[in-house]
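Just one chain is shown here, as structure tokens, and it is the form predicted alone.
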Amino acid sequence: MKRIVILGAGTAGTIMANRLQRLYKRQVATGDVAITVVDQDDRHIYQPGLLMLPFGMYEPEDLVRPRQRQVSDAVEYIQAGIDRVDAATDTVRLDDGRTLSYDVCIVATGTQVAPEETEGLLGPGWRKNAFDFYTLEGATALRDALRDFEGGRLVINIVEMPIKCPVAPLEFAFLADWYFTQRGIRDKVEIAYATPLDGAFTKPMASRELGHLLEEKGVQMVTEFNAGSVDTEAGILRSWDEREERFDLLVTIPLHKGADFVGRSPGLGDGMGFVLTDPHTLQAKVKANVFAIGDATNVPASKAGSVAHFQAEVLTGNVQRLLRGEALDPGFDGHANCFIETGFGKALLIDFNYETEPLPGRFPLPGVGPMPLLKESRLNHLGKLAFRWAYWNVLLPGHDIPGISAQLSLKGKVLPATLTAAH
């Protein structure tokens, strides 16, 4: 028998286990395979519900299913919490004591906000006047403190990078200025955005369209600010290097950091607790037959749902190519496309990899779209909504998505030099 174990029920172990009992179907109907999935609890959250709940356009009971539910009835599930992976003999120790051998481990954990990391921030304002909405419990106060605000300096703070889907925080100043607006209060409203980076993104074409947005839209950019500190009582927000932000409310993105296990798991990860992982096989560092996939990995490409989903499509064809002591296939790009909300019924949508930052152009059908690429559009927005459906109905699933590839198509795309000459 074959065993694959995976560690993490969220959007990458979820869409790995299901894939992979479709691709062994007849062999775990006949015992020869053997799939189980591990996680600590049974909430699976919809994670791009939490920027808009705050904003009231989710309630907490629309974001939350049973994960077991998500999971076929094929894959063994089991609830509990893992103490560390021994790459060495092949075994996951659980904190029950159980131990799991493996022939195929796969990291799918992801990733955790780690509020504790900044000095002050779990102060007396924690959840009054600084919140996070990269948690259910998070987002829900964040919710009932906006409803109560009537004006003041509103800031909105990346602790450091990487953090769970890189644009969120910028979608959270985008729906701010609606929100307010919507209130009629947002002249009662500054609203300033602090970011390590020195620009609103990390990609340069889409930085600039992205910082125009906000300059647009009344929203101080203040870049290359690393927080420190935080005095909650005063309101201040302080860098590193000294200087300071003040606020009345305070919208923090945490430091995020990889699953607690993977420390304690020789030679599994990196200091923040990602695993060390080939970018483009998605093998583990520390043994051929551990792989990682999803906001668990330590590869530099955006940690987000739709990577998590082009992840698997080259990692599934990976798990089978090690199962047959076949050479793997570095087939992962870094493909990773969003939707960014920016207000008023309208979304950018954009779509990159490891190497081509985005552009302009069509998606996903070249010349045709329907959707516009790097631009804002009432359509971006209704196809942000109905990625509520196609996550619980596609993508979990692990189906493929029709005319979407793994890897990044430039078709459609407005490349870099077309632009330089048109300028």
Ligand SMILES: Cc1cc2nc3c(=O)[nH]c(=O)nc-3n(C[C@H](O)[C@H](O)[C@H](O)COP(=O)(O)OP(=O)(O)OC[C@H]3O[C@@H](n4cnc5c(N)ncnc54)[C@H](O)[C@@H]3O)c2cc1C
The other form holds:
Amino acid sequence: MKRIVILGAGTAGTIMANRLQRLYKRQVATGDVAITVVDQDDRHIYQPGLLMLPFGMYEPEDLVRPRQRQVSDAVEYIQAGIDRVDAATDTVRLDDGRTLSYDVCIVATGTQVAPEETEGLLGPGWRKNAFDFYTLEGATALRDALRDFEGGRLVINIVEMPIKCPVAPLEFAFLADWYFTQRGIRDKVEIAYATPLDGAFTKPMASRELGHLLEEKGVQMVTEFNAGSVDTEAGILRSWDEREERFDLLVTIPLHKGADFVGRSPGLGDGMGFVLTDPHTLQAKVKANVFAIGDATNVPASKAGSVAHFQAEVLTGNVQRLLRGEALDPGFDGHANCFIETGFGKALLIDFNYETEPLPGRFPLPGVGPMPLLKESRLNHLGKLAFRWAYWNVLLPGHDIPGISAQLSLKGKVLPATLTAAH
Amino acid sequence: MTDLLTLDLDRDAEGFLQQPEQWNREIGIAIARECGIAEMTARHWQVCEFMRNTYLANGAAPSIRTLGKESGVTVKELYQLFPKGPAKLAAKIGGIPKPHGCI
Ligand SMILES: Cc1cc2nc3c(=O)[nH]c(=O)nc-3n(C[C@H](O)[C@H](O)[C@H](O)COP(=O)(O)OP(=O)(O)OC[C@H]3O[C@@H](n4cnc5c(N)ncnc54)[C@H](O)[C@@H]3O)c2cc1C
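Given the form predicted alone above, I would also like to look at the protein as it appears in the form predicted in complex with the named molecule.
Next comes the full complex, this chain leading.
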């Protein structure tokens, strides 16, 4: 019997469990293949909704479902903390002392925010005038604070890259502009966006486009700002090179790190607890029969649900190849596809990979769309809202999305050379 | 003294080497001078070499936080050694492409 053990039942772990179950349906029924997934809790949160929750667009209960129910019944579900992976002996040790042995292990334990890594952030003002929105508790507390906010300086700060959904902080700025406009107090609120990057985004064309949008919406951009410490009582955010940003309300995207057990597992991760992973095959560096997917890896792709979806297609094939003794497919190209909420019922859509930056054009059908790329539209906003339904009903069950393949397609995109020619 | 202009180096618009194998210490010193660092001390080299070696081993440059934790130089000192942008400057001097802060 072949044992496949999946660590984590978030977006990526759930998709993998369901895809592998479908691939090995017969073998699972006959007992030739066993699939096990492990997660520490039974609360699956639709994380993209955490962006909208602070603005009252969702209630906390709209975003949470039981984890186990998203996973096929044919898959064994163990609720327990993971203590470490011992690649040398092909075993996983759980917090309760149990040991699981595997033929293939897939690490899908995502990333966690670490506000304690920034001096002073957890001081007396934590969740009073300094908030995160990447956790359900943080987003809910921030909603209440925004409700009571009557004016002042709002600072949005990314402590350090990488973070999951790198566009979410920008979207937060756009939505805040809309929210305060609707409340009729936009003129009493100053919004600043402090980022360690040298622009609004990491890729040049999208960075320019998003930078313009921030300017249009009256959001001040502070670049190359590396947050060193926070004084919540005085309302001051300080960078390592001693610049200061004064705030009445701080929205922080804290440092991200991998799951703690990665650091306890010999050879598995880097200094931040991200799994050392081949960017194309998704095989972990530690040993041939260990793979990683989703936010847990150190590959230079966006940490996003859409990325986990594209990776899952390649990884499912590679698990099968490994078990058959075949060479792995280096098929993952870094493909990411993200809606960016820009407020006032509009959104922008970007589609990119390791090599190709987000380009304008139409998606998914060349010339037809219907969704325009890198340009605000109402349809893109509806796309973003529909994503919640698609998340539970298409993404997690591990289905392909019609017309959208794991690899980036250049069809329908306007290449930079054509763009300059047209101008 | 190495004159960067006489060498046929593949550099991007901001001056980052695109092919790490074109690099040597002399080139590193010349790039440092370009960036306003007149003297490369042992502490500077410790950081630049850590940066370069991590990139060559993992295909991705470490972040400031990782530098502070693993290079043996604290974040505070990193900013003293490389004012403004330690990660960017150390990457440039160490002869590797611009770190993208991963996206
Ligand atoms: C505010 C916000 C907005 C976002 N917007 C979008 C968007 O618009 N589009 C998009 O595509 N993506 C978006 N994302 C990103 C997306 O939610 C994540 O990239 C995705 O959920 C990653 O999936 P994952 O499986 O890698 O990690 P997760 O879904 O986080 O799952 C990790 C799992 O591992 C478990 N685990 C961790 N450690 C242990 C342990 N020691 N023992 C047992 N279990 C453990 C956790 O309980 C968790 O269930 C957003 C994220 C946020 C926070």
